[in-house]
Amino acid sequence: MSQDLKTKVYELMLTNRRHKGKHQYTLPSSNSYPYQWLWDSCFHAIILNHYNTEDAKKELLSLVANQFENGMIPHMIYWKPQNKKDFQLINWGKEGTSSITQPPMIAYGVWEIFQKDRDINFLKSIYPYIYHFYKYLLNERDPHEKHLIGIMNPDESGEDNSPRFDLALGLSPTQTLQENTKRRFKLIKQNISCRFDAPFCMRNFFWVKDVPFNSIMVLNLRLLSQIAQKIGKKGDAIYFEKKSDEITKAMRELMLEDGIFWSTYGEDYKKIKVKTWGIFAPLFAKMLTQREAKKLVKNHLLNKKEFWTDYPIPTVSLNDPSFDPKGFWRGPIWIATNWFIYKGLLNYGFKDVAEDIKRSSENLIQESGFREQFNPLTGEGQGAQNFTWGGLIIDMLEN
């Protein structure tokens, strides 16, 4: 890795840094995303941990500062008054934050920081927040006690208009961004009408058990168990490890078919058979056998008709009707999804494939800069500029 790239990543993180009182946080993009987002901040902590562990800690501590009484951590925090020049204003029925959450990557970020400086006091200070967050997800997002965590809005997946959610939204695979946005805004109004009461809202309006969200939950519960163990919470450690195992088992029973984990929706857990990058998320949580992983990589990841493009990895399979190389979450590469797949491949010893993805990701950034997304057919940068997710390349290159 060139020192120049490492310097550029850090300069981007410093440029996008903001302060509000005692809190320090990072904007994903100052022009396009001028607030704090949940899983973005977890990515930021992972990136900053390669430069300054104290800054990484501050990123996560600012994130938990607006935790709800029920334990939920909102996916957006508006640290400053909104103005019309900023990101489109959305009424979430609450002042200062959104009323939904995002993939629970925070335990991963906390554990990465601890691996660097072994600061038990940091674990103790942030543990009550993350304990209540994961308890909220376990208690409120699994009303049928099937051990799968549900989301009540596509935005909670972090992939706002991914085709994984078309069925549950009543949309066709081919659609405009405006059509999708209109439907999602209608859902927000429905969520407000049910006061964001998760079991009620999911039962009546939108209830998806998403593969990436649950895969992330599985791994993060394992890490939360280790965090609990480190600070002497042995009962909690046993509990969270058990919950991780229960979700793993439920995913295998309710999602796995023909070697692929499919997201499900509704009360009867119908499978959503849309091939997105999400079919590789279980690799990140090491939920597959070696044989299953090998088959998944060979048949789908390395399949040139599906995911192995000149610039891997598209977020949607080339042969899916919804694929659009310029569509938001409907085809372009995002460095964060490449990072998840990269980590998953290393779990199973697929070092050569992982290296190819790492090298391609680095080339995309070197050629097009820190863009929000990239065209998997041409490598062209798309979307927001000075977008922090590209900084995850440092975690790929240095680990």
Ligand code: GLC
Contents of the next structure:
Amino acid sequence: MSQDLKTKVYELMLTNRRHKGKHQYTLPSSNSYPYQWLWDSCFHAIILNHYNTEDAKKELLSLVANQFENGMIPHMIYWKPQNKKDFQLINWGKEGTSSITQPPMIAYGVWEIFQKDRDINFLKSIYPYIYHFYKYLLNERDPHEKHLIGIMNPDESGEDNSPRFDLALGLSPTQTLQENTKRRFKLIKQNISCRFDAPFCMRNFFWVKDVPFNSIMVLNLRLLSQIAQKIGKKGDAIYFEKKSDEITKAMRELMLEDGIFWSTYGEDYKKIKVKTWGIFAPLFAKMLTQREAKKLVKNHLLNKKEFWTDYPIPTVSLNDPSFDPKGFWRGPIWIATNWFIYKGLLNYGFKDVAEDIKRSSENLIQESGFREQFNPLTGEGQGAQNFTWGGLIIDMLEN
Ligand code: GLC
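Write the structure block of the form predicted in complex with ligand GLC for the protein whose form predicted on its own appears above.
Shown next: the complete complex, the earlier chain at its head.
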């Protein structure tokens, strides 16, 4: 790898670093995203771990510092609220943080750090927070005990306007961004009216069991189980491993059809058959058999009518009516989704395809810089500038 790229990533992480009291965290982009976000901070920990494990630990410790009493960790922390006109300074019905969460990548970040420096004390210090967080997801987000974790707002998936949520929101596949934003703001009001009480909010307003969220949960519970084991909590270790297996089984039963895992919505698990990068998320948690994985990659990932564009991987299949190469989560490439797919491919030994994705991601960054997303047809950079997720390229290049 060019030392140059490694240095550039580090400079970006330092430029976006902020402090509040004893807390240290990183902004995804200082102009466009001036707060701390949940899954972003997990990506930051993964990136920082390649430079300095202490900084990676600080990132996660500041993330968990605002945990709610019920165990939820909010997806946005407004450490230093900016001016009132900032559209991300949303009224979530409380001060200082949002009231929803994001994909639970924290155990993954913690485990990566532990792999580097074997610091048991760090595991012990962060364990109570993550224990309660995953327990919250298992208890509050699965009121019917079907072993699938629900989200109560599309933003909890991290893919705000993804077409996976159109049906549940009652929007058409060719909606405008304005229509989507208006509908999501209405949902926040509805969420406030049900006081973010997850079972109640999900039943009444928006109830999606999302494939990437649940796949991330499966792998993270497995790692949480290993973390528990390391610090001598044998009972917890068995419990979390069991929960991971239960979600895997439920996903196979309720989401899998013709080789594809589909997100579902509503109480009766209606499948949302919209092809997005999310169909590859189960590879990340190694939930498919070798045969199933091979078929998925051959028929869909490497299919030029679906995901194998000149600049892979679009977040939405080219032949889906919602595909829009400039549509935020409705088509553009995001380096984090490439990273998830890259890791998933390596789980199954698909080294060549993984290598192609790594090279393509590196080229996008070298050509257009650390942009938020990239156009999958032209490779052009789009959205926020100096956006940290590009730093995940270091984790692809060094592993
Ligand atoms: C956007 C993304 C979300 C991310 C946030 C901060 O809202 O959709 O996934 O966490 O920006 O980068």
